[in-house]
Amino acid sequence: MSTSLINGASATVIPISDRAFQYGDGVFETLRIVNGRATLWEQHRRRLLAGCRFLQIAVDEISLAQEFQQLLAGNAPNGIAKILISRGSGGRGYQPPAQEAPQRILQFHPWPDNLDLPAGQGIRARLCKHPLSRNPALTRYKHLCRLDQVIASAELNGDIREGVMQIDSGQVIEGTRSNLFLVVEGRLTTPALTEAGIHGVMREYLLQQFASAGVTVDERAVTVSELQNAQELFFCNSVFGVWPVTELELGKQVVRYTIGPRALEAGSYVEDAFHKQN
C-alpha cells in the first residue's frame, strides 16, 4: 500500500493551484529503500537541495529530513520512496510569486516484483523515436518537466523494458528512466551530458567506483553506430540498479550483446550500495 506525507501530515491531495501541477515547477528524487535504509541518500539529498537552490525554492531542510525519517519509520523495510519539492501555489502566470509556500511531498511505494532481475538475465531495449530536448542548464537537476520521457516511454511495449533516447542531432544521451554505459572497442564509455539528459545519482556512483578500481570511463559524445558495434550495453538508475542489455532494436535491425565483465562489475557495485549497512 502506498502512503504519502505533505509537509509532515498524512495526505494525498494538493491544491490545483500548486505550481508543480500548473507548470512542473519543482524537483524530485526517487530512492530505493532496502532494510529501512535509503540507498545513496546523501547523494540524492545533495542533488535535491541543489535543484531547489537553482530554482530559488526555499525548502525547509530540517523539516524535510525529519519527515523523510517519519516516512521510512511508518512503512515496510523495502520499497521505493519519492521526494517532491514544489514551489507551492502562486496565482496565474509563469512568474514565481513574491511570497512562496513550498510543499514537501513524500511518498512510499511497495517494492514491485518486476524490477529485480537475475544477474545474468539482461533485458530487451529499443531506440526511441522521440528526441530529448536540449537544455544544458538543467542536466544537473531532477526537475519535474518530464514530458520527453513520458512520450518516449509510450514507445515501449511487450517485453521491451527500456528505451535509448537521443537529441535531435542523433547523439545518444540516456535511457527513458536511466543512464547508459557501453563498451566500445574495449573501452567503457558513457554519453556526455553536456547538452541534455540528467546526471543520475547511480551514474555518478558507478563513475566513482570504476575510478577507484582504476577503470577509465570515457565521457563523450556517443553515436547510434557505436551502439551497433558495442560489445556491452547496460542501463543504470537508483531504483533498479543495473540492467544489462542483451537485445537492442534499432528500427528493423536487432543488435545482440553478451553480458560482459563491465556490466557484471557495475552490478556488484550496485549490490554493495543497496546492501551497505549504516
The other form holds:
There are 2 protein chains.
Amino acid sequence: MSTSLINGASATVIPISDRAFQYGDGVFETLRIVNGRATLWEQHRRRLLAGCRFLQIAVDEISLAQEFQQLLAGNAPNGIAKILISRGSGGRGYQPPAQEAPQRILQFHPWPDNLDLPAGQGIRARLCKHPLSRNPALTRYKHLCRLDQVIASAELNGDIREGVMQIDSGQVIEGTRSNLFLVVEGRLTTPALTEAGIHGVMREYLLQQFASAGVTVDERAVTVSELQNAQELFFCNSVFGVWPVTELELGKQVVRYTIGPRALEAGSYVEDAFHKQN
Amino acid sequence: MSTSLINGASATVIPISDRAFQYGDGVFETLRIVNGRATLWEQHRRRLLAGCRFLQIAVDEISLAQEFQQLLAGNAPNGIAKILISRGSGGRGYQPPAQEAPQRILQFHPWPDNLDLPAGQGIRARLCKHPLSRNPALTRYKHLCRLDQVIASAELNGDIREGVMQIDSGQVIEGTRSNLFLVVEGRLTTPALTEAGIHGVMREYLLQQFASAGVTVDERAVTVSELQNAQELFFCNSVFGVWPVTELELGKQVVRYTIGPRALEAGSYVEDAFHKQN
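Please supply the coordinates for the form predicted in complex with another copy of the chain, as a counterpart to the form predicted on its own shown previously.
Following is the full complex, with the preceding chain placed first.
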C-alpha cells in the first residue's frame, strides 16, 4: 500500500491553493529503497536542495531528513520513495508570497515487480514524437513541470517500455523518465544536457563510475541518425537502474541492438549502488 | 472570499495523487467576471477544450458549463474565475491511466482593486532574466506547467508590475502573465509565438479587433533592441485588459514610452469586451 506524509503527518490531500497544483511550483525526487535504505540518497538530497535554492523555496532540511527516516521506518524494506517539495499556498498569481510555508510531501510505494528485468533481457523502446521543451536554465533541477514527459509517455505502451525524447531540432536528449547512453563507433556517449533534459542522479553516478574505471564518456550533441548506427543503447534512472535496449522503433524502422559490454558494466555499477553501498 | 468547486461540489482540497499536483498534467483558464458574466467565454472555452483534446483528457463539457454557471451564480458579480482541468489520479508514473477520471476545479476570487489602473496611467515593467522554455508543440495550450512564469514573477515587485520574457536566443516573447504589443517604426507589432509563449485569449481578440478596424499587426520575431526603439509598448491579458508601459527597465537602462494611440485603441476594444458585449 502507498502511504504519504505531509510535513510529518499522515495525509492524503493538499489544499487546492497549493502552488504545486496550480503552477507546478516545486521540485521532487524519486528514490529506490533497498533493505530500508535510500539508494544514492546524498546525490538526490543535493539536487533537491539545489532546486529549492534556485526557486528560493526555504525547505526545512532537518525536518525533511527526519520525516524521510520516519517514512522509511514505517514501510516495507523495498519500494519507491518520492519526495515532493512545494512552495505551498499564497502569493499573487504566479508571484510567490512574501511569507512562504513550503510543504514537504513524502510518499512510499511498494516495489512494482515489473521494473526488474529478467537477467540479460533488454527492452523495446520508441522514438517519441512529442518534443522536449528547451530551457538551459532548468536542466539541473527536477522541477514539477513534467507535462512533456506525460505526453511522450502516452506514446508508449506495455510492450514499449521507454521512449527516446528529442528537441525540435532533432537532437536526442533523454528518455521519458531516464537518461540514455549509447556506444557510437566504439565510444561510450551520452547526450549533453546543455539545451534541455534533466541531469539524472543515476547518469551522474554512472559518469563517475566510468571515469573511475578509466572509461571516457563523450558528452555531446547526439542526432537521431546516430541511434541507427549505435552498437549499444541503454537507459538509466535511479529507480530501475539500467535498461539495455534491444529494439528501437524509429518511425517505421526498427533498429536492433545487442546487450553489450558497456551496458553490462553500467548494470554492475548499478548493482553496487543498490546493494553493496547500503 | 474565494470559493471552489470540484466536479460541482464545494471543496478545498484535492488528493496528493492528483496528476496536476504531481506533474502539472492539465490545463487552465483565468477569466474576468463582469456583472456576473464571463468575458470572452467562448474563446476561453475553445482553448481549454483544445488543450484537453491535445492532452487526451476527456473533460465532461456539459457538466463543466453547468458548474461554471453554478460558480458565477453563487459569487459576487465582479471577480476572477479560474477553471482548472486535471487528468485526475492514477497511471504508472508519467504514463496516464487507461481509465481516467478528470477533475474540474472551478475557483472564484473577488475582484482585486489593484488590477484597475487609474485612467491614463501606465505601469513600470522590467526585462526578466529568467528565459522562457521553448516548445513549438505547446504554444496553443494553457497547460499547468508555469514554473517559468513563477520564476520570472519573482523578479518583479510592487512597483514593477509586469515583466517582459525572452527565450535564451534573446528573442522577446511575452509578459509573465500577458502578451505584448509594441509600435516599431510606426507599425503595430506583436511577437510571433512559433517558438515559445502562449496564444492569449486577449491577444487573439485584439488581433481580430485591429484587423476589423483595418489596422495591420505584424506578427514576427522581436528583439530586445527593438524594445529600446519602440514608440509604444503595452501588455494585454483577459483579466486586466491592457496595461500600457511608461517605463521599462532593461538592465541598468530605463526606456520611457508615452501612452500612444494604439494602446488607447486597444484599451477601448478591451472596454467593449468587458462591458458592452455582456
